[in-house]
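The form predicted on its own is given below as one chain in structure tokens.
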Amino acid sequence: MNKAVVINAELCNGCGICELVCALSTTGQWHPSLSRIKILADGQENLYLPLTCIHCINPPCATACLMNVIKKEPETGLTIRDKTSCIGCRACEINCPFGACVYDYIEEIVVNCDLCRGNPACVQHCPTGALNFMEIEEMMGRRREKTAHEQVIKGMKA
């Protein structure tokens, strides 16, 4: 799988639907604290930034794991965990620079987004289109186009 959840923070209104449907689809609980996606909010500036696991090439969470239960899945590139061997020490949670490791207080383990194995619930239910699930190459192409467009606009203003 060479796909990722692509976040357009400019479209996020902080509604929290992504958090709720994630928690429901992964735990059966309707509680945002169990979600594998989190929305960082700056209420004063009306800015919202959804964050989720980006499945790092060399995941810091795996390095920090005391039980060595976090691995890269070669076929998909996902950062996955052996949940049966996790002791819930939260070392991975502390070491993740993106805050993407989430403590599941019901199962007393740490979890992360697994992209719903190719059909992310958060993306399906995002009412504003702030979340998209797309090929990484397509995402990079869009970013290059956006950057090029911004540079042209800057040049025209100068």
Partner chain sequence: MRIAVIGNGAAGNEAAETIRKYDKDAEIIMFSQEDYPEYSPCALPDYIAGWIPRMRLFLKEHKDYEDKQIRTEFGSRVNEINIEKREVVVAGKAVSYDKLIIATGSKVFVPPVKGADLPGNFVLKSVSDVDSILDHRPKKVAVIGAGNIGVEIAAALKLQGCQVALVEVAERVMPKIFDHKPSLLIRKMLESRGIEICTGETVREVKGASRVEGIASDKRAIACDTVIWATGFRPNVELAQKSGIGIGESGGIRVNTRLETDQPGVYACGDCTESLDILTGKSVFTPLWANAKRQAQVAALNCIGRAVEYEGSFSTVIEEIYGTVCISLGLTGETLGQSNVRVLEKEDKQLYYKLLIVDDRIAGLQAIGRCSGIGAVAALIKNKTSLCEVQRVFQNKALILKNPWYLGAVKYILEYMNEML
Given for the second form:
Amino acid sequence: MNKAVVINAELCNGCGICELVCALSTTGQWHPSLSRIKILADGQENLYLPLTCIHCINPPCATACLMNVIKKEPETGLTIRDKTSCIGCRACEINCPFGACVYDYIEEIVVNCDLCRGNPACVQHCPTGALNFMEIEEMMGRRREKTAHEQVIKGMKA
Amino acid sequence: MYGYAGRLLEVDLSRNRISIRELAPEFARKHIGGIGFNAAVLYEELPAGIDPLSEDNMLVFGVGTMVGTPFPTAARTEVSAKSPMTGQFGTSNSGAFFGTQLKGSGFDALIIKGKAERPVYIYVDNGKAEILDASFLWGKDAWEAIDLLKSKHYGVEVALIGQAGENLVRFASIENGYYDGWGRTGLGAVMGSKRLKAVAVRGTQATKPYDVKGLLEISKECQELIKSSPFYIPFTKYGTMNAAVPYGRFGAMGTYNFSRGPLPDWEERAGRQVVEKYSSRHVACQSCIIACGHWVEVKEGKYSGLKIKDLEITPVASFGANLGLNMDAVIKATELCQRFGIDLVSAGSVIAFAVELLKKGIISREDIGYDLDWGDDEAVFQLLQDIVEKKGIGKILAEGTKRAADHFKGADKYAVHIKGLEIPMIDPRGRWSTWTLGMLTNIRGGDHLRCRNPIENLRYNENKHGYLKERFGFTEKAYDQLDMPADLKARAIDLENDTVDIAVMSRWAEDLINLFNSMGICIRPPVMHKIGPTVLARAYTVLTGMEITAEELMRAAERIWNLMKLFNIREGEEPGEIKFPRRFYEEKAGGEKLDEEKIQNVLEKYYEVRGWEMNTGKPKRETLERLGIYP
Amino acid sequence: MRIAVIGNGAAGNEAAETIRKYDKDAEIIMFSQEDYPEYSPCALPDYIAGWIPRMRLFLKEHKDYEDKQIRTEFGSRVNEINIEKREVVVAGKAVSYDKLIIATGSKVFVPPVKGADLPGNFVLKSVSDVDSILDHRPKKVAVIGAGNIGVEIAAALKLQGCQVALVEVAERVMPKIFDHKPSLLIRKMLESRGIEICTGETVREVKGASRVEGIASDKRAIACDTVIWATGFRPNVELAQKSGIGIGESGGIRVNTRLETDQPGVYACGDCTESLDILTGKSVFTPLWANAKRQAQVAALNCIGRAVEYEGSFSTVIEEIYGTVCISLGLTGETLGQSNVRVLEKEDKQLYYKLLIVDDRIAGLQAIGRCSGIGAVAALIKNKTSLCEVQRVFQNKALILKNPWYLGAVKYILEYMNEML
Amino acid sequence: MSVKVLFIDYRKCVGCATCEMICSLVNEGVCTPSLSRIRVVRNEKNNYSVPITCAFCDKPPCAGVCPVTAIVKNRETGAVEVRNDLCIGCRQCVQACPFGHMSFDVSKGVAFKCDLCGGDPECVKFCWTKAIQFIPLDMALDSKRRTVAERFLEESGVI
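Would you generate the structure of this protein in the form predicted together with the partner chain, following the form predicted on its own above?
Up next: the whole complex, starting with the chain shown before.
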């Protein structure tokens, strides 16, 4: 798939819709703490930073997993879990440097985002455009284009 | 497979079916790539006698072999189909970045068959292709459609038609991005007849060379070779506009529908110095070290604010010389043609033809609906739009000069075309050379771009050697450096008398250009001048790992040329068709009248050199056997 | 190329799978003393506690090896490695190899105590150990050693209705993993469930005539029908040692950063090796699952010619004791000693944590309770990120936008950073 | 010897992207822009082309965000290097790089970036427009200053 949720935190206003739709679509429960995407907030600066599983290619969570339930799906590149075998030991949680693993206290297992199998609900419902779902090539290309544009604009001023 | 993407994509629009063909190494070696693939596919698979604008026609995009490597100027893609202009082999070549993306998406060629029920476009992304609805694009001009496609599919390169192609104007072009295009032979009309608005491609797959170090070395070597050409510096600076003054002086520039000779104010109006007036930036195609393209800004006058990539000799000749527009208007004309998706050459030529018919009283102002005159940009653009929309007389003119001439009694005298394809410039009356014979022998008709003496000298315009020879005009050193088999070189160039045998050189030049077009290399003079088959054979070997000699490469190029010739003969090409426009034999403009008999002599000499039958030009049996073609 | 892997544990399997992932053609052959497919020893206490069925212990089936084209020679012990001939001798026959990966793991160390060989003495390392413990139907159990395994098995057996005593030679439970305060919290949790905890006691004898009837420590006698020794692991290096492969100071196979032993073509990974600690740089024996798997990846990649270096072992212990998560990361206060260590401790109803800071870097963290965001702290420890740098990120809006996960760590270090200001 | 830097003057760039092909060829043995450490952004509508490569920041944000310290600044050469073996493929560096330089190899799953070809960048040798140069830092700064000064003089009508 080579697609990823690209987060532009500058646009996030912390509304939390992504958390709600994620929890609802993945667990059927309207409870943000079950959401696979989290908004971290720094109360002072008015900063809201959405955070979700990045689907690392060689994920540290998989290395840490005591039951080898975390696998990379070759066709899609997703980091997926065999939920029936998870014993909820939470070793993946400490080993994820991003803190993107989520403990589902109802099922007593650890879960992560699976990009809704290719059509992430959080992105669809994000009202500000902070969340985008795009190909990695596109993400890189857009960044470069922004830089190029800025350089040219600066070049004109200089 | 090293060097090649290794697969050909076939899209059948009638059946809505996409299939992939594996590229067999023997096929690749035999036909090299680019135009070679196109010729082989069309010759083998296209039935004779079909209507070019019917669903039976096929459109092939063949990416040159070296495309997708750092080899200098390797950027070119050939598009071919049965031409709606000539009814024979239609083909056109363009650079920019489309080929790199198509090859990067995993295909060496794209073969389009059939006809869609409603407007569609093809989206190719890394080995996968989709036929998608194009109703949001239909009716849009090329630039708008590209914008829409690029915003929908990130990072695509687009080949598409404008309104001209949609409306089946016979000389519609396929546009290659905003500013480039496969202009000649009406391929846009073929695409339009298939209801195919665009092909958007995107790919990140790598071209894997056989010998990495070798490829790096040969790329560097060829960069240096090209740079060592005396044409290099002028071409990096002025691009094709270098030719504006010599052509103008020689009378090789077609002026006012080829009715007048050199224009007195031409050098001042359209000499290469105009590049400096309009442009300060250059634009390159993929891997090119010449960057002959200019970014042009019109800073004053009624077209002020117009910015495009332009100032090629072709629009300057077509609209500046042939129609008498001023340079601002020429730039505007280029923009319009790019947006409408119409061949600059044919459009300019058809309109010039109409102007002359009006002047000669063959058609009247009422036929057109407004005043039309040389240099009247607004009227010219109005007529251009009428042609694109097929309104009024535009409907007739949209069929091309040859077909339009049949409409008006007495118009044939003023119709400037070869085999139905209009002529951009290189009036043979002004300058007879290898190029001009190449216009006659050109498979697609109508232009000089398939035959160019690898070392052509634009300093001289001497016709003292009659039709069989032209002046060589280079030093012995240049002769020695020319990459040609020794015996052939000795036959083609007579150093003592400083002459070039036009027939022999034509054959070599055509094969060489065919080789360039199959390998995806540009035929700009600095490249033609320095890059020969020997170095290309090395490049082919390091890229593909297939050991090949210069001789085998040239034979492949010859094979491709013969395949195209056989295609034409199958489509009913008559020996009598192969002639210049009537007025070239009858009027003196640009230089002396042409001598039909002498031309026939050169032609026959050429046929002999090619191994074709005298008079008819059909490839002889032994020629075909030598080339491994078994029709 | 034929690659032989000795051992069917976490390291052995990860090594075989990594090779297969990057090299479709390599011939892989695995040897194992046990005949089980791969299982997770870490889940054994969960099985004893009755949380998971026996079949879920297994991470693979025999056919999974076939699917990945891994040849297996299970059920017999490798007797010898002939390094010169590049052969391993198993069940009398020699099998040649091009590259060898030793992943023989570790074994439980049982101190030489009288009566430790009586029926009713057990260790907990393999599935067969658990099967025999359960077959024995324990009622009154003495668990010797209060490390993480000891604590887990004690808690699991308690859940199964056994009467459990936990005997530890050191002064507190989990002495190598937790410092005094958190250890006390854990002790309280265990005691509240009725586990008897005896610290600072050395077991002198296992009593009983034909079977276990009790134990005697230097302080008391405890009646029991089962003794489980959880007195720590030792690397399983006998085979390596007798084949002439070098052994390090801590008792594990000595390897370089590419996990090559001192013998050509022989790699070692997992619990049988000693590795460098990512924080101290000293040779250590860290028998942890995640380290073993990472080492296996590195060994496997080097084996197939990809130069990869092992970054070092990092201690992460996570225990769930009756639903409460206890985590220890990096070094403890005891290992660090007293000098130059800043200690930050905080406790409220939901969370206790202790942060050890040396030279402006976090060296260790122990936390009990709701430990959200601790992965970010783990990354800071492992990467030796200075808190100065963290602060720089926090104070720069542009940087924090790019590093949102730093916010996850903030609640643990905010106070320290405020002090610095 | 002073530190040499890649000095890019996009005004000279014509967008031929030979550098991309060369870079991927030298570093990966294949030709494709997607594996190139230098990328040319072409804007056809406004006609600029800007080659983008690593700025070799002193405090590289890509290294800052790397959760596994796979990106390190080599203090000796000034290069910022990715350690493939440590990279977990999380692509955070791609997002963190303010220049959009950091690239990601989807098939291998690792980030990659310019390493100056170990001190002798190949793209420079093939850049015929001299848009990419490898020159000492002070020379680069001088050149920048000169451009600014010339523009200033031009605008104020001195020259």
